[in-house]
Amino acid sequence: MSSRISILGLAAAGLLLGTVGRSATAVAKEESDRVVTFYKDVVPVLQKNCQTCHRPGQIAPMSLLTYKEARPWAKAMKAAVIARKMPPWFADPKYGHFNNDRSLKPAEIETLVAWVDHGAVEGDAKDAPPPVQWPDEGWQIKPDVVVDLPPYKVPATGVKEWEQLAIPAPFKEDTWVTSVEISPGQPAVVHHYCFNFETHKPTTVYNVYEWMEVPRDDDGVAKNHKRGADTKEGIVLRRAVGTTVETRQPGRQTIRGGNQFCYLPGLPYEDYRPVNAGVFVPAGSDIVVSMHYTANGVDLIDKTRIGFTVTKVPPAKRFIPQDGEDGQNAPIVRKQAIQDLAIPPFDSNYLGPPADITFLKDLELVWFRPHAHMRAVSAQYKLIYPDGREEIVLNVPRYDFNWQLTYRTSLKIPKGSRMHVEFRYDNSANNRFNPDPSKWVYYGDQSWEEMGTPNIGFLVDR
């Protein structure tokens, strides 16, 4: 509790009670002089808001589990929370309500600031709450079922295109999946790792990497950007798991992973248990992966795992992705000329081709996941109801490629509604993530190219 709030509260109590015994002023002074300590005051804030990432094996660069670990970072912690850089959360509070909002409350910021300003005192370890019992092996959820993907050699240099891989799902009977976590072994080189469940097709071959050849110039920019660098037809390359032999032939991709579940920087897992929902996976389904690695100058071997929690009791609601289950009966229609994206050099406020989404049925929208690359600086979702009423349901004024968050909500959307989604880009030198402001930037798969994908997910009654 802040001193200011305490003084006001105690003064009011003194007026009401006639200031019996010790004066309210004396009690207030006693409260304002109380030393904020790590164990009593700071640890509860860290457990609730920070330790999910700030512990061994997670994305954060340092652990904040103990006083010894946290003390050297005290001033940096103060600066980060005052600037609201940590915990990462980018939704504009004026719009929408999100049940996974992890931004700090004002009182929590005051506690951390007071701790640093008064010497970052350790205090008595007996005052600390019990340590959080995190899942073993670096998981953030405790999985019931784990799938180990084949080890993947990531070269130190070169451009890796998106690759697809199909493997059998681990479920031998109809299964309700209630949460999913994708855990890469080498997150520093994972641009994304996504997958969806599909009914097995006779044409689907297991354990073969498949990708499209993308002609590129000397800067790595796709030459066919006007058609879209992720075209599914052209020269198809394949390589069996565990070999280095590649085959090339003209044609179309035979497998194509989706983005029903993803690992992205800053996006750890999807959990439907808090809303009593799940994903129905029929027996005999496949896991179809879309993976994308980015070389970082070191030869590495990635060993990605996927963890699932499951339930034998069917939940009340069923999650369906924006493309529909197994690519069928999509609940929305999206129109977006994103492949025409072309950002001029030094343009600091470029509006990309907007996405217009029409809802084909009554739906409960439960998450937003805007996705773009290094030049993107903002994303906004505006809902237009059938009666013409408009409402901004998510505004991200400071998009960060390094923290691609899911914004979880519960928004009932009637059939016939429309969603208008805009991404803006900064291709100037003011964008510290910009590789080269002097270049035109086109649509493409690589981080130095651009996208603007308005991902959303839905629940329906089972």
Second form
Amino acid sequence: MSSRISILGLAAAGLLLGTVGRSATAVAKEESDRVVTFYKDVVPVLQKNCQTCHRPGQIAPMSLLTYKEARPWAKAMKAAVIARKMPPWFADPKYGHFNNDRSLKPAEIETLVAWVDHGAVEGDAKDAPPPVQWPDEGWQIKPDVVVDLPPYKVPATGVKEWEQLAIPAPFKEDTWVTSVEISPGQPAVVHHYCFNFETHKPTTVYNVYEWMEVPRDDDGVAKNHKRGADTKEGIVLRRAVGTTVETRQPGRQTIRGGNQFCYLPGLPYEDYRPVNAGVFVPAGSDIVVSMHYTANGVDLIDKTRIGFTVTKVPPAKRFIPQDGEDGQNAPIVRKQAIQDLAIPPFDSNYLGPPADITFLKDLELVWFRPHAHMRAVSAQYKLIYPDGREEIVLNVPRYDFNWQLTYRTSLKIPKGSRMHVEFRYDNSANNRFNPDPSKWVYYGDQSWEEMGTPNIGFLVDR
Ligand code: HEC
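Go ahead and give the structure of the form predicted together with heme C, now that the form predicted on its own is out.
Every component of the complex follows; first up is the chain already shown.
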């Protein structure tokens, strides 16, 4: 393919995306001046934007560390970056500023495309930057402390409800945790794995899985989705770690893991080090996990690990979750009639019950993590300041259930502000993730049911 055609093609793609700024002729001139090679031009982009996932032991199906590994994927790489399918990043560039924005700059897309169009030349290995020293054993962070969760048997079939588990946190003294990574043993079946730190209560029993019986119809749809239904009261099931004996008892759930820290498909670790912040964990705290497995046809044993980095020197700022520490002193009030969610069959543009979040103190918002399921197609966060000024602070026009991303930012929010959050759903056949467009879809925990949860995280001064 001649360079002229490829560049015109790219310019056309750029016009469609509205992002490629430079004129085709300017690029053509620059490009004709030198040969684009793997080592000199492509490796820096792969290191910065691709290798966190595209290396052995990570979630991507192939490694892009070496020329030999990357070369067969040259054409696929070109297609994926032009379509902006890779790297996965879904924030509308018109709004907000995100410090973990991993999307490629137009010039980087041009580099990859030019490399592919000119025969994917290897070049001279001496031109390559030194390889990145990635942490061992599949970690993204280099943990100081690791907790091994008890092995969990995930059956090949059947519906698993959300299960809760309390274990002691591994810290004997008051500790500042500066980063947290949840590393699933079997990512294929982990739908979510989240936890909160909590003060130990006398009623909290360690190493017993606890979950609620959820009455479901033949399609697996929960029958207790109706507004006002108390989903924490009913038949409570329990099973001790390492046993298969289940007990059933009417009553209330005794533990409920929050979503202060989460593993979700595509979600990276939490790291407060770059913003000089940490999470304060008092001595003797518990870890309360909420986990949800989705059977995928094979019996598996999941061994999830949680890794922490810690510091002796208290950092300048403290992370606080939206539900408050220990479920108390929540810094926000969230109003959302989410149990009214009822998406009609074949509706291609359904607006879910919006969330309205009021800020009770001055806060620095540091991340957004919009969460919904297979029918969700977009999410938008709009901030309304106390003086009435409105600003869209995150717009996700193409929500993708397979990529649960955290959008990291620094947004100073004055007390009295309000955040209005909307999720939209496509229950038509146009939605390629839709398991069945002919069904009504209600609020529920399973991925064939729906949600629209506007998770956010904050920092305050220590
Ligand atoms: C956050 C993790 C992550 C990052 C970062 C990432 N990828 Fe991927 N990539 C994946 C996963 C997972 C898949 C397989 C699932 C899929 O195709 O969505 C994939 C698939 C691909 C494919 C195959 C697509 C196809 O058509 O089958 C290509 C090519 C690719 N990635 C290239 C890249 C390039 C180039 C970059 C950097 C510019 C990149 N990826 C960054 C995780 C990632």
